[in-house]
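Shown next as structure tokens: one chain only, the form predicted alone.
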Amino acid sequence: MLGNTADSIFWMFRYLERAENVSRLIETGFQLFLTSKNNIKKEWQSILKTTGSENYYYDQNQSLDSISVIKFMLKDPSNPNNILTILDKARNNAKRSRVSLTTEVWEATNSCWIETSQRLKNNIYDKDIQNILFELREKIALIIGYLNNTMLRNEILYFCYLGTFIERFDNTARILDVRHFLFMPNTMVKNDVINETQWEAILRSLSAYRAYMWQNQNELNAINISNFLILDDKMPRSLKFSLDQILKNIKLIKNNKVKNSDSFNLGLSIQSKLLSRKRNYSYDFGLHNYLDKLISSNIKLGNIIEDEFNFHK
């Protein structure tokens, strides 16, 4: 396989799995804003600092409105994480290796592309906001499916499921280091509603809600939830669960030769630094530097991949 296919092929799936999380954070910033009006722009700050978009949304504006950031964080080109860049580059990278992918997989990437598009170019009004972001990631979900059912397994699918679980691992640990605050045991012993309602935004920004509260027995706590979206191997969304994907799709392109792999040996450095963190542990004020570390510990993979794989060459 080339690199430059293996680098498309990668950076497609790092792209759709990218926009798919910021239409979640725009969804739960949005649901906030029309239920509660406390505290809203310290969430909508929170989500524009996950996605990396804060000293961009403040080049344009000055306050933080509501429609203002949602329309920013939709399309506005000032933002280079805006969802229809993001989509836009999904779309190239899925052409230039159009010939590695099933016609529907092409043809579900391309109509996301131009249908979101056609619908970002009018006005966007507050009735609109749930039924875009909602079929956005349908869109997206369509994609998945045929991903799953079409593709040959072999190292093409392989690329695929590494760049969705590379930026999955990225997303969900910045969620987590912005908001750390929340996990602090000044914090947790509070477990006010603002509290609550923070807790249960997180999860609803990871589509981990509803799990959760099967899990535990619908009671929001503060230790339960890191644990659960950073440990528990059963959460598709959970650092722990990409990690393990990410391992198992290096093991599989390397064909289980992975004893020289700089790729899989620094994914299982990542994992153990992952596991020194145990389930009973009472999380302090050393929750942010954990993070920070996993953070950075993961773009460094995703550098030694490309070079690995020869994404360039």
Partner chain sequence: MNAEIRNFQYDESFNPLKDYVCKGYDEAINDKSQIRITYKKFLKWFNNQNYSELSKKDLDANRLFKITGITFNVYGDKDDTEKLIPFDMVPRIISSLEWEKVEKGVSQRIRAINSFLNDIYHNQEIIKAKILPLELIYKNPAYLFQMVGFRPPNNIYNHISGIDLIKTKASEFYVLEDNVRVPSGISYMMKNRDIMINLFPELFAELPIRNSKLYPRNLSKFLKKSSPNSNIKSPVVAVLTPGVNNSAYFEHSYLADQMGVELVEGIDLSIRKGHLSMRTIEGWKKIDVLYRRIDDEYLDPLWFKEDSLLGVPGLMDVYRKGNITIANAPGTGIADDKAIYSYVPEMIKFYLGEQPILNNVQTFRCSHKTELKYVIENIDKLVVKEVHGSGGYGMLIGPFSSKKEIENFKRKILANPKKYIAQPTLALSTCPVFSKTGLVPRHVDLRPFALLSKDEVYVTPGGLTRVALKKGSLVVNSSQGGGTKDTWVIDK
Second form
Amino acid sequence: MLGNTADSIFWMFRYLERAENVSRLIETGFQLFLTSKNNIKKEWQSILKTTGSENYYYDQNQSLDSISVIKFMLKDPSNPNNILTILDKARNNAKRSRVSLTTEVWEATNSCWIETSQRLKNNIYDKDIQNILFELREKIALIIGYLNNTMLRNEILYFCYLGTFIERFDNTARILDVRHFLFMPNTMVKNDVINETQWEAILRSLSAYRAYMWQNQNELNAINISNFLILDDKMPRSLKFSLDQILKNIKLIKNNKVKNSDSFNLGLSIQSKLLSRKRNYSYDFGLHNYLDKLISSNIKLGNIIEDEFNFHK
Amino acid sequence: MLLNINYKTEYKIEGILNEGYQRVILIPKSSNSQKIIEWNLNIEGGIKEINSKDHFSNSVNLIRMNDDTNTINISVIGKVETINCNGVFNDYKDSLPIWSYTQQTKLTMPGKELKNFFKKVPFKNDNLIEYLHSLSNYIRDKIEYIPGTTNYKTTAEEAVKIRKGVCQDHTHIFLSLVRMDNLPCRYISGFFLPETKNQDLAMHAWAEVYIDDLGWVGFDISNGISPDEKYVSVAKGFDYNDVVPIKGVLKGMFTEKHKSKLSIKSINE
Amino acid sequence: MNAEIRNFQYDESFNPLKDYVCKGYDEAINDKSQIRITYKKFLKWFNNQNYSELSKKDLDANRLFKITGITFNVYGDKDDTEKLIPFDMVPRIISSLEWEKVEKGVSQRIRAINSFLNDIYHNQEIIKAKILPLELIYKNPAYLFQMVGFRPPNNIYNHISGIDLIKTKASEFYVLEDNVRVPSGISYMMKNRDIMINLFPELFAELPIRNSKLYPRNLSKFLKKSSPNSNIKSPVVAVLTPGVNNSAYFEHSYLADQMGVELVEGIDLSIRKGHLSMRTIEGWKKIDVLYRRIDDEYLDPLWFKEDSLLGVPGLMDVYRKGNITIANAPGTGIADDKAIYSYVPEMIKFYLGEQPILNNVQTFRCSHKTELKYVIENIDKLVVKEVHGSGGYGMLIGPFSSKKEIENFKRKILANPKKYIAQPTLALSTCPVFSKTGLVPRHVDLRPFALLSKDEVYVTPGGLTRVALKKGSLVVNSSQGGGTKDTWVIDK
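Having seen the form predicted alone, can you show the form predicted in complex with the partner chain?
Shown next: the complete complex, the earlier chain at its head.
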């Protein structure tokens, strides 16, 4: 497998995962905008911060009005992380690695790009927003479905997963970190300050609301929620789950010869940092510092993967 | 005459080099005018990937620079026995059709200046060899030898325009004029032992013209003589571009410096 | 976007041949307006179809093309969106008898061209025998001195060729051009077939249509056979593309995909241990056969265009050392030259000792004074082309050009006569095309693809049929508004 192809595949799936995450963030915000006007500005602020587009937004806009933010997130070219651009990048990487993808995966990706960008380029009305986002996620799910069911079990597929989970780890950690930072500016304030709506928003933006409720008998509780999103190895968007997948796929690519693998060893050290957090810690105990370290280690892991597998000359 | 030749070039790279290749044409061949007794090409900071022959039958080495290097040294050390063959070189066997040597190239392509220059040549060709010698002298008279006024990209047309140049420009102008007469001729790069001890020796260039029933006849335009036992020819081509001793393709963000040192000694001295 | 998908309205009075009026030779009907035997079964089936169903299928086809990503960029077009080449769902049908002639003719032609290339880069017997004038090689930029005296592996130059043919009457084929540099279009031929099978499976179940989808398997076989060293058990083949922004990128990735080989770019490649090697996740891996889809001058910046970023420095050294096969061989383009083209029948006689099976179109070389005079005087009846041009760019079709266009073109020719050749305007055959009101006749050509190895020739059954979708137009190039159709060779 070409290093260049590994590069394209890895990033194709990072961008697809990113598109899905951003779309879920927008949808969560939009839901809150519809249901509770309370704290909605902070909500948008947190979403812009999570996607790293806060500065770009204020270059263009003065106020945090919901529809402006949504359009900005969907397709504003001044926002490098708008859905349209992310999809463009995903599709371009898919095109570069066309030879490594099955026809099904390629065509699902291509039609996802064609149809979504066509929709986004037209005028967008409030009533369309949920539909657009829903269909986008459906199309991405189709790609992932074809990926799971048509691709050969070899290193090509493992790089797809590697990209997906590196991106997911980053995303989950950022959502937790930003929420924590914005809604709990003062560590003296106890967790009951974050109201249920906020917790629900976090869970919904990670597609984890139902799963959490099911596991925790309908009780929204800060410690349980943070444990669930950080340490639960059955929850497919948790940090623990994502990291397990990262390690597993590196191992598969390296054919189990991971003793001298820089990426695998860094993954192991991230794992021990991750597991150093005890389940009985209070929700906000050193959380920002902890997440911050994990996020930067994960970025480093991405870079080391690029080096170890000859993505570039 | 026995000549000892030692030629070193060093390239220094500052910055980021992603990949670098050097194409080296620095290996002479034995012929009726020279016998190669010893010849070594040494590379530091790179790997000799391939040695092949180009279409002129020149020996070409492809060097790939080491991934972690910032300096590459390319040197040749050799001993050559030279024979005076009265300016006629009959070594040459390449597969190129003889007519290919009558074509102008990028570097010899005549423009307005060269065509004018050609028109004003004040003699005719009753005896071809005499004519070519006069042509060579004429160029040497009109184009002043001043190093630094031209560079490796300068065309014959540009050199004629400023009436200045070095051996490379003299040779290109000569080739251009000879080709305007539709005669086959070629560019030779090599080494030359000067009469006076000169500190700043460099590789030399001269021309050869193919004359029926005789063969390739040499003309050193810059020195106004026919190459003799003080000359070692290294490579042949249509123009300088074909015989560039060291040609690099480097990728990255960097600046590059190079310096060369050449010494030629006659062992009989 | 809508412009490329033709919208059809349901039309009660639909009758497929109602408006079918053609002047010259037509593939589907004879001069008495009777349906030819090759089209009988198809048109009978067609007549029984529901028209609105067919219109829907036509839209389906275009949607399938778009999702497949089989798109191209038009050079010089400011709009950078990817475009579709229009697809027409009425097949071009050729009888097996007629096909036999094409197959033999193409095979003969590409063998003669390969012999010519071997000769012109070595002893040049054809010039010594005064059959081909030296002036056609002299100062011709497509003639690469870098290839003189060098024997490519197995003495094969044009591994892959695409021969452009037109038909003027029954079994009367003329060769328009020999594409032997980097012929393209094969992916359209294959995708057209995929889509036809998808839309009309019943036709393929019923009619004995030859399989045109074996091309990738054969290409892979022929490329492996051309490996530089017969000791290599399983030679590694790779396809070299200029990159994702190239107009034919889809085709490059499609062929690599179908052959199961890597698609590489310059940035993936390096010279390691004397071999061309590609950067894999496990380190460098040697390549034995390079199917390159970039032009000669970009292959190696040390030997050709110095600022080329598409190729690999040292590739030619590897090649001349005998460590790789490049397909097609550098320098093959000389046989692609439109002035050289007029000598191919002579080459067939000279090298093969055979009579040419396919006709050449009479060609006037503007470099000749008398021929130039003829061209200028008769330009309104001629097609004038650039000697090195392709893709329908820089050409003039006399009978279809305005006085102003002709005057402008005359000036261009006179300023640089060597750049041009001219040919009589031939009556390309017509073939039915699906339209709003029913079937209409449109001009078509045919590009069969052929593979050559030291002991074998393969010609795709059918090839790519290109169609000029504008009424009366003779230009079939996709860059000039042409489309494509599936080509059927039908056994009796």
